[in-house]
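Given next, in structure tokens, is a single chain: the form predicted on its own.
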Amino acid sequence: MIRFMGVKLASGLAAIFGASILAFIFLRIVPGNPARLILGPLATQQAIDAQITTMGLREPIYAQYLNYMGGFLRGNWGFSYSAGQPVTTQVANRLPATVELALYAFLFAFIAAVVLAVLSTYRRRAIIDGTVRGLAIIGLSMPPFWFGILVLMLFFSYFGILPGPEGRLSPTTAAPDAVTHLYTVDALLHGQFATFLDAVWHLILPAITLGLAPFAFLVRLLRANLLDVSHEAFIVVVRSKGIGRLWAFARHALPNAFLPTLTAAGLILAQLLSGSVLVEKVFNWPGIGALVSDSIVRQDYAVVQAFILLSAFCFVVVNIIVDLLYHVIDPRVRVS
């Protein structure tokens, strides 16, 4: 187990190192002069040259990289000149909103996919199976931002039963005292049930919009795996021993079919935690995706570079967790 963890950790660090190099190099060869963007179009050439020297852009590229990574590991992720504050402050203010939205979107996608895949394959009713496949096709073919606009028009503008693009809470609701910075969790910790319901109410539409495509992918994957496993020889042997169909399905077919879905679910969770620019823009969600989108437009590359490194770290951590779960769930992995 220790050797297994060591190999996974080493490969993860190598992936983060590679992502950091690519991000650092590519963001410095794109067109544009960051010093002029900071000082404005009326700045003199002398002021621009002085700003370039202050930012350390005259040093060799390897020296710039080492300086940046040294500062990043110490918690200095750069300075956002467009916002006038450190990148760590911006990320700390925006990241909890993205994490909360991503977790609820993942819960919706994962639970709905498991439930509907099981319903679709257990009895193979034509109506249920056709409905599930239809929902999967819709989820995979519909762009999330367009679906978000549709549900806003329907449930906010037309019916008026769900909140619109006003952020994480209603304007009249105060944010709970920060503990985890996740409004739903903090509201429950302080016993503010009205605030909790308001936060959940604002999460419904963006979470469903963000989780629709992952749900469609997971339900198709799990449904196909369940159909394949249910016809395996070991299921026939289990049934021949007098075990009921439901128990054989739940105890033997579902765990074996679930393993590929676990890998896909881990990658989807990492992707959701990295932020979704278009969905956050549609719902005016103050998350990291909207921050990165605005930073790209303003060519604020310190924010973009920090986001790339955090995304790489997130993918590596989630993949290691998935591999550990494989190690626990599947005895064949432990034997190998």
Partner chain sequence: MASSAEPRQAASQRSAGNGPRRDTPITRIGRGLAYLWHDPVLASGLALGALLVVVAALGPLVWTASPFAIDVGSSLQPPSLTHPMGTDSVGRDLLARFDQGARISLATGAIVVVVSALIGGAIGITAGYLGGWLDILLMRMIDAILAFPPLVLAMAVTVGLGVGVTTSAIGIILTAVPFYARLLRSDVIRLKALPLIEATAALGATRTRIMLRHILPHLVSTLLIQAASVFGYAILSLAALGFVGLGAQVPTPEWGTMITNGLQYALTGQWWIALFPGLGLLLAVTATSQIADRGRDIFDPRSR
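Having seen the form predicted on its own, could you give me the form predicted together with the partner chain?
A lone chain is what you will see next.
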């Protein structure tokens, strides 16, 4: 066990190291002149030379890499010149909105996937199963940003039953006092039901849009797992002991079918991370994704660089945790 954890941690660290070199190549070495990117096209040659020296760009490559990564690890993620504040401040301000949206998107994806996978496998009706498979294919093929525009046109412009792209709350609603910075949780903690409903109301469309791809992915995986597990010998044994079909399915097949979905956690995180850049822009959601896409348009690449490195860190860390958890939960993988 210790040895296994050591190997996993080492390979995770190797992946982070490799990823940071890759990011360093594309974000620091290749883009022409970082000093000019910061000072803008009107800066004098002298100013640029001075900037190059202060940024340490005259040092050898390996020293630049160490400076860059050292700064990043100490929380120095650069300065966003379009906002006039450090990237860290900006990211900290924007993080709660993204976390809240991703949380509800994941909840939607997970619940919808479980319900539909169970429906399509418990009673093998061809129509239901076909519909679920079709939904999965469409969900995986759907450009999320376009789906967001589509549901906005439908439910906001045409039917007028859900709020438009105005962020996390109606302009007339005040944000609840910050405890967790998640509006739905904070509103409930303070007993402000109107605010809670308003926050939920504003979450519905963005959460479904962001959750669509993870939903499609999960429903496919769960459906396949459920079909596999229900053919296993132990299900036959359970049934032959006289346990009803429903109980055998709910108590014995379902938990086993959930296990492999744990390995998909990293992939779902990746979908949520890259999806947030696309979806938040559509809904004017004041999160990190919108910050990144706005920064791209303003060519304020310090923010984009921080986002890219952070995503890699989160992605690798989640994958390591999943590997270790899986090892603990499912004894079968320890053998192979």
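In this text, the rigid core denotes the largest set of C-alpha atoms whose superposition between the two forms falls within 1.5 Å. Here the structure is a predicted model, which is why all the values come from computation and not from measurement. Numbering follows the first chain given and starts at 1.
Here A265 counts as shifted, since its C-alpha moves by at least 2 Å between these two forms after the core is aligned.
After superposition on the rigid core, displacement of the C-alpha of L182 between these two forms stays below 2 Å.
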